[in-house]
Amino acid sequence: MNSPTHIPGVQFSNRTRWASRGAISFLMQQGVENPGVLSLAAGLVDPDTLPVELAQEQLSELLADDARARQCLQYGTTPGSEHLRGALVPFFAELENSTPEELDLQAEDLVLTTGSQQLLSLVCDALFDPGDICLVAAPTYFVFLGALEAVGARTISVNTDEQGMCPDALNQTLADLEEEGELGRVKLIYLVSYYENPSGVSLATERRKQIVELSKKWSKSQRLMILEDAAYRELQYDGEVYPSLWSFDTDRQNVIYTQTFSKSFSPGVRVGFGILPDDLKKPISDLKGNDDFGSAHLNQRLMAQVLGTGHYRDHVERVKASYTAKRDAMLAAAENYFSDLEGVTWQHPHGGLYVWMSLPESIPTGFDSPLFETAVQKHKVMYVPGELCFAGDAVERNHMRLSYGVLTPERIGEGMKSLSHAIREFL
């Protein structure tokens, strides 16, 4: 018998290593291994708000005509369905409180993606070489931090308060990088502009204008782009109505805008869109063509059908009513169970899916912390550690992201009560 030959291991790429943070996988694993745990971590949408009947009706109508059905079930184009891109022009103009003519917006300015997450990834691929720099809020969307890490980009946090990223701090950061000879490596400023994941904060209107102006001021050796992630724009429950950063970019050169229907309609449909500056359209389309040469055509045609009926707005209002009740339940529970805990504070968001809670600096909240283990194992409640949402060396370890997306208001109250019991053990 021949002796077995040695089989060498697989030599993985640097990108595989850079993409190995695994926070989402760990959270999912915790949920599977602890089925009785109340999850204040999951960023999923409320299953009761999913548009089952509306999707059934519109799909049936869409597929009723044989010729049209065959078109819908065929490959689409890389930029996406002309039907949906055409429907998105007046849709977006309405969000901007304007008209397509006033915005000078055409269907050709849009690209359709698999949710907004795909565009985030494509922008990383288009702009970053290893060692290039992205400036982000502190805290920011931790999945995008993973996308940056996967292309070898460096992330630098910019000071943020209850009104979002601070323009003075951004200006100083860019000045410091110029002095260090690093300005030429700064490619992008990333901002979740509405009801940010994780903090629930929205960037103040005046700051939106200032940050766009700063992107132009510091576009010296190359253009400094802004990626505006507006995933939660439609989930507004009260408070001020904010204009987009895109609206302040009057020459349409510096802001990349992305939005998704995953939160407002259905994550299973996975339809998002981006509005791109002219010279970014071909690079993004080329990269997307290498990935999938077009996101799911049927899903795009379904969204076009839904937007064309007028039922979409009614659905969004129902979604907002549901989440308003859930947000109010979480804030009421925070007041009931945490208001007497010294050093514990939380944000009061006007939209989105998250409440950001801060503990005394002496209490870490990470996956390897005693608090996380106690919360999950003893008190049967889970949260997202806030440290995942900070870039580079500016990590703060005493925060947590709490989601009210999935649980009922009653279960949210139970989860918050359990979490307060866990925290009390460490005060």
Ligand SMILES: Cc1ncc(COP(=O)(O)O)c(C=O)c1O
Contents of the next structure:
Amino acid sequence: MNSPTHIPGVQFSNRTRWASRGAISFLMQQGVENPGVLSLAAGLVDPDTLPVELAQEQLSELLADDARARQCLQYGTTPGSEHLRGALVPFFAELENSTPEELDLQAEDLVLTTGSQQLLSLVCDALFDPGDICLVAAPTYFVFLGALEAVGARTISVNTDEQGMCPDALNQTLADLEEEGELGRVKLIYLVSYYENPSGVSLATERRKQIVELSKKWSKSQRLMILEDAAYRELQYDGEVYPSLWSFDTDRQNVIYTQTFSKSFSPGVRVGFGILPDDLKKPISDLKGNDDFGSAHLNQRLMAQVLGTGHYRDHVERVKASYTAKRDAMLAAAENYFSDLEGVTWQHPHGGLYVWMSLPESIPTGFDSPLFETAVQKHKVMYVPGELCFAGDAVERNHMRLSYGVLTPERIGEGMKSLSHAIREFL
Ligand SMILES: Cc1ncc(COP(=O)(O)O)c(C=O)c1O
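Hand over the structure of the form predicted in complex with this ligand; the form predicted on its own is what we had up.
Up next: the whole complex, starting with the chain shown before.
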């Protein structure tokens, strides 16, 4: 066969080009290329508290009966296992401090997804044409920023403080957009409502109510939706118990809610769920049908089995105890090694997996910054550069996301000490 003299390049779609942010892949690669480096970057969960025995027990129980094993090992349905959706109704009602009857919540209101990430991505597909607008906190979850870019959405940051997104600033942003004739393009407000990745901040209760009201007020030519990402809801260590944004959306028209078992149980199982307003159920199901026509059935049945035993709750308590000790180790190390560094501040999270640290504005922290290079090459410690977590219109370059999920408390202390040495070189 004659080989052609010129092989033309592949003509990739716009969506592929828009998806080329790649920060998460770069970060993973850094970990692999620098094995001796202590990672305060990895967002993985604590390997020591993964539910090995519980999963072993419940899987063998699930598969012990042949007929049931055959069901579990078969394809499921697009919205997901009825066993798990049924079990999630009382599970969620309990989180809401309520009952399924009071909430009037049915299994059909839920969709099961491959982690909550899949729901985030399906919502992007369902709502955004290129140029449509999403309003986000600053900072926010950087993988979602990538998902927005990949559908050609325009992302606008709304002023955010230690109590989360500021409702006044949100109202002003929407008023400005209306004046510019752009309100019709604003489709979504995205909020990580509990212990945000990366800042650790939770949206204050009063603000939750106000933001839901604002989404209704500004639903003019089309409905302005809120995507409530409650990925860290169960990982609360102390402080206030927050009601969901969803609970303030009493007519169930504006809030799409998503939660995951990746953090509280196992990311390897990768089961998440969404609660959808009525008119999103079919579009999301249609998109998911094209995508995978149902997430891994066995994993869903395992989660249903685990929730049914009551051991789940004990497991979550163990996970929280472990993370509380790690968070405390990180905060104690911050106090020990950073408190004499002028212009260096950090948040005290009441849950989640992250401490957000800010440096003087003169010290950029990005992948290409001298600090990142010095931290990784010389002091053998890595963090997530904060700039990844800001939408393009409002990038701040002097922050770091520090995770306490993976390392032991001792190693967290060592990592923080090394990081403080790296920073001292630039003060
Ligand atoms: C804020 C937030 N949302 C969603 C996810 C997605 O998690 P999963 O797809 O494993 O549920 C993560 C993962 O780190 C996250 O931090």
